[in-house]
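One chain comes next, on its own, written out as structure tokens in the form predicted on its own.
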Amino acid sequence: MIKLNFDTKIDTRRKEEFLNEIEDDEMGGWLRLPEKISAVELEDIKRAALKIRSNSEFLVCIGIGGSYLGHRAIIEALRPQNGKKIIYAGNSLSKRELDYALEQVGDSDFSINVISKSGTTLEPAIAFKAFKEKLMQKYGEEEAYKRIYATTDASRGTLHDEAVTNGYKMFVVPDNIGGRYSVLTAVGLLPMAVAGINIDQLLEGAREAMGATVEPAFQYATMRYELDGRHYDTEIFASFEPSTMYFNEWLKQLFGESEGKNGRGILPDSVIYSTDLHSLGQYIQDGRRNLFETIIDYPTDEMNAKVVKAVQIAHAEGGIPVLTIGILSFDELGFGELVYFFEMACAFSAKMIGVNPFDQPGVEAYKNELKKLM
């Protein structure tokens, strides 16, 4: 269950609207996905994590931003002991990234999880060609082949083809979801049920957040909204556990290319404490006073609760607008409503400063000139 520590008046009929506009949406898919995800879908996900987990010692997933931050996040937050060791790649043009990758396998038995929709993307192309030709090495063409499991476009796409010819094992990448609202969909959820996730209390959680998180999403987007209007510009994400960095990558991907349009949006960033109060937590405390701070309040232990209420005094009375969210759980239940409520407040949120939440066309400006370089 989400609690907010504030309070704000609610436009009902304004959230009813944009819950209408989300839900018409043609990517809007995520909106009921955790209802509507079909059994048959969860099966075969669970069949394919079963003979990975049989038959490897590493799952290495190959995809950038939203095709592996998402699962990346609740993987490391919750650290399960049960599975089997996620390497992750493609998600840098960094040589020195991808060869430490390759040596990370050295001679495992391994297998593949190549996530793109269009299969086009450089960094995810350039390391799926090294892992394959790896996998190629050590199994010989037949074997390899079985060892590759592509999410990608349902019908068309370079990967898609690919997969096709060579006879992959496919997962769908939905047309109605971005890749940042994709953590519920078999892309998030194959290499969580390797790495020892339990994706039926994941999406329960999801569930319940469907009806119970919707009015405290709208809450938290609207307090957003009125600060941005009094030039709080900047978004601290706070989190006071160290393993869930990677959440907080997953809300900088999501506020970020979600609202960051049109000269809008407010600028998110993120900080881990109590680790970052000895660096940035000076210039949190005594900068300039254009950022707020959002607190994910997990439960923690006795240490924890006192530096998390510290904070909130401290950055208070140095005039810093602090909201905090919290969980009552840190597990798959609580990580469920938390990728849910987020997902939605953050829909609400750019629907509020007039932009669509589901496009990211400022990303292809860098890819456009690369090529042109190359």
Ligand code: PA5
Contents of the next structure:
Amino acid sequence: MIKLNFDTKIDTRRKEEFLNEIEDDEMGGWLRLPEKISAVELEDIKRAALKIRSNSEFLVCIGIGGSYLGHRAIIEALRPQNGKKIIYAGNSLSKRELDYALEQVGDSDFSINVISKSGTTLEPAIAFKAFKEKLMQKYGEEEAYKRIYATTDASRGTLHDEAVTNGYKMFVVPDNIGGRYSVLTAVGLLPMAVAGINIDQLLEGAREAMGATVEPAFQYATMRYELDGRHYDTEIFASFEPSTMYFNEWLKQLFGESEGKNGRGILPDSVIYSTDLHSLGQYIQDGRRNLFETIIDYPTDEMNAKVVKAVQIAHAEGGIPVLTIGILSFDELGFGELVYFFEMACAFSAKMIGVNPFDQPGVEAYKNELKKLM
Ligand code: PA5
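Could the form predicted together with this ligand be shown next, to go alongside the form predicted on its own?
Complete assembly follows, chain above in first position.
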């Protein structure tokens, strides 16, 4: 269950209006996804995960941005012990990183999950080529193709076409769900199932959040909007659990890509405490007063809980508005709920400042420029 430590008056009529707009939006498919995802698709994902777990030491997950951050966030946070190790690739253009990922796999048995909605993004395309070659060398073409799982558009794109030609097992990124809202689709579910995450529980958490978190999400969005209006234009997401570092990264992508448009949007940044109290903590306590802090208060031990309290008091006294979002369970249910809560809050927030929560023209601009240079 999500618990906010703040209360703000909300405009219920506006909340309903936004909800209807999101529901009608051609990219609003994530809104009902937790209850709409079909049992057949889930079975298909679980079957593929079982197969990978039975014939591979590693699953190489190739993807970037929304095609990568969400599942990494949950896998790294929960550290499941009963699955296979995931090697991440294709999330930068660094040859050093790619070589390192290839080395990590070494001579072990492996499969590839290449994830790209557009099927044309350069970073994953380059990593896919390298790993596909390794797969072919190790297993020969026929077996190699059986070890490639492509998660992409249902009907178009280079990856889609290649998957059809070579007969890779395919999973679909629904047309009406964008990258950063796709963690609860096959994009995230397949790697998570391979890694040992209980995806039924994750979806259950999100389902429970569907009704329960709309109100708190709107409250949080309203609070952000008001703070932005008072020139608090930078939000620091703070967590006291080091394993949630990638959840912070997912949050930055979600809010940054959804809100940062037309000269608007709160700049998202993140810290892990107490680690960062010994670095960025100085700035947060005492630097420019344009920051507010959103603490994600995961259930924790007694000592760490004292640090949470100390930070809440010290930062508030230092002139920082501190919002705390509490979550009651550090498990699949809790993360399913958190994912849905933040997606909801982010969509509301973008709507409040009048930008489209679901496009990313700036990202496309970079992709186009890079394509020209290459
Ligand atoms: O959220 C988004 O839409 C982006 O971050 C994309 O996920 C990212 O650019 C990768 O795109 P694609 O899945 O088409 O390779």
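Between two forms, the rigid core is defined as the largest C-alpha subset superposing within 1.5 Å. Because the structure is predicted, anything quoted here is derived from the model rather than measured. Positions refer to the first chain, counted from 1.
K.L.:
After superposition on the rigid core, does the Cα atom of Asp7 shift by at least 2 Å between these two forms?
P.N.:
Result for Asp7: no, shift under 2 Å.
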